[in-house]
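Listed next as structure tokens is one chain, alone, in the form predicted alone.
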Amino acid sequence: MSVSVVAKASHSCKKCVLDSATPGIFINEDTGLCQFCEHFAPLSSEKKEEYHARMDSLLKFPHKTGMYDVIFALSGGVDSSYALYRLKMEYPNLTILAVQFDNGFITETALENAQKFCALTKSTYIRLSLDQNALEETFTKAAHSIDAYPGAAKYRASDICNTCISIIKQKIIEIAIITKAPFIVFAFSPGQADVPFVKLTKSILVWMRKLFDQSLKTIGVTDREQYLVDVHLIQPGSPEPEVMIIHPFLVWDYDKIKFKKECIQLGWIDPLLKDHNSSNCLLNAFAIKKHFDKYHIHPYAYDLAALVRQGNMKREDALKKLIVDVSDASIEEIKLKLKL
């Protein structure tokens, strides 16, 4: 027996996968398009070349300020494994620290994949672990929470995933500041990130920390400091951080099917999860279902719609990803672990 959740509605955009059942989405009856598709303009070839040139200027001969040039967020999934490999192939001079956050639900295969690709790229690997009991309690509270994250965030990730991703961002930024690494690289898809380069100023970091702290407070987390950037690193009088986030998939062409084939040829192993949207985390499918039950929003719809709109994915493939089909046993296993 399986549980299926399908994001459907009577008025769907004929170009992407968004529909009028999702809050804030409007379908023009004349064109059949959502407001995003109606106003979408593809990135010009000139802009793409500008992005490539800028990334080359930053990463070919980085100004070394500490032990590492790049702090890389490595999940062990397809996108991050491929991005790490390509980054090192295009910029062989980079010294990279790859950080894999073990949230307690990462598959053994994903842990092995991460270490394998670090060896392949001669990157330093660290497995970041936090108190597992505290994490599970935090994820449980996130599962029960309502409107802990702003609307835009709620539409682009589940409450559980928003919590996990925010922890990763905070801790990786902290590592970058401490090690004086000038760059952080995330392998977010073009549907998950909006701009390829983000300069982190102290004021931005203070704002990010405050925003996440408020979300954790809304969720009901009392011991929040363990998840946040060390406040001493961004307090008044501390040095201005010299860190930039780079999203390379907003510069490179994005073709996940091609990435996966190349990764498998390099030794990456598919964990064969019963989840269309994750190749590393056992918690993701449950998080999607819980989010859909709460808000009637598939948390991947906006990202997948953007990929379709940009020509990075076929509409029929994106629609398949909006179906969650997981066994009752797997759901019960996660619920038992999270004490739900």
Contents of the next structure:
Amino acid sequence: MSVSVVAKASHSCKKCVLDSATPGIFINEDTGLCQFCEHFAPLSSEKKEEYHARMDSLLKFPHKTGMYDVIFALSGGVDSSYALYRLKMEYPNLTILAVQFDNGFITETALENAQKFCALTKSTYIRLSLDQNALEETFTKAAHSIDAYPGAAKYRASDICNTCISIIKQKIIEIAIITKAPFIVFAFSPGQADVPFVKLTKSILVWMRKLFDQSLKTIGVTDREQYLVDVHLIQPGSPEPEVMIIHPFLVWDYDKIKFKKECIQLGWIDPLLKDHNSSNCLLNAFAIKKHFDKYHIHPYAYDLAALVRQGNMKREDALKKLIVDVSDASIEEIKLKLKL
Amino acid sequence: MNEIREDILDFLKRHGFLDKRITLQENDSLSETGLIDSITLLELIDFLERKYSIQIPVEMITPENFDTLAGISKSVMKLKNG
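Okay, that's the form predicted alone, but what's the structure of the form predicted together with its partner chain?
Next comes the full complex, and the chain you just saw is listed first.
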């Protein structure tokens, strides 16, 4: 038996996959479009070229400031594996440190895939582990929490995923500052991020840290320092960090089917998870179901809708991804692990 | 100032999922009221840069300048007027 989760059909946007059954989504009865499709302006080819030129100027001949040019967030899933490979192909001069965060629910296949792609791209690999018991307790609390993250964040990811991604961001920023790496690369899809280049300043980092600390506090996490950027690195008097985040999928064309084919040719192995939205994490499907139960929001709908709107994914493919097939056995396994 | 304020509110209704029934005061903290997180903040900056053809210096992005309607409107006005 399986549990299927999909937004109840009422009024669907005729262009993307958003639906008025989701709180906060409105469909204009005259146009048949959601509020996002109504205001959508595609990225011009000039702007795309400008982004490409900027990425070339930053990454072709990087100015050496430390041991690594790039700290790369590698999950071992399709997107990040492909992005790592393409980054190295396009910019062979880059010295890359790939960081795979072990949240305790990463598949063995994802761990193998990550190491395989690091070997392929001659990147240094590290598996970042934190106290697994504390992490499980944090995810359990995130699963139970209500409104710990801002309204918009609830549409981008589940509370569990927002917690996990925020920890990864904080720790990767910390590694970049310590190793004096000028760039951080995240393989977010063009539906998950809007801005391709983000220069980080101390005041932005302090602000980001404070916001995440507040969310962790609302979740009920007491030992929060382990998940946050080391405060000494961004306190008054410390050197101004010289770090920029790059989202290459906002510069390159995004075609997940093509990426997967190419990755498989390069030796990437599909973990064959039942979850259509993750190719690396066992917790994801459970997190989606829990999020939907709490807020009636499918945490991938907003991302998939953006991909459809931008022309990066077919509407029918996106709709398929909104059906979460979670077997009772896998739910029970996760519940047991999270002591739910 | 009013035009900028309305544009920010429009943006927050769409991207911050601001409930139409909520009245936001000039000095309410957008982050503390759960309207923006770091990603929405960057989207807002990108939106303002495009809308007003301005370049917001990264040093200017502080809670004092970008966490309230009043602060953002004032910062955009300053940049618009050179």
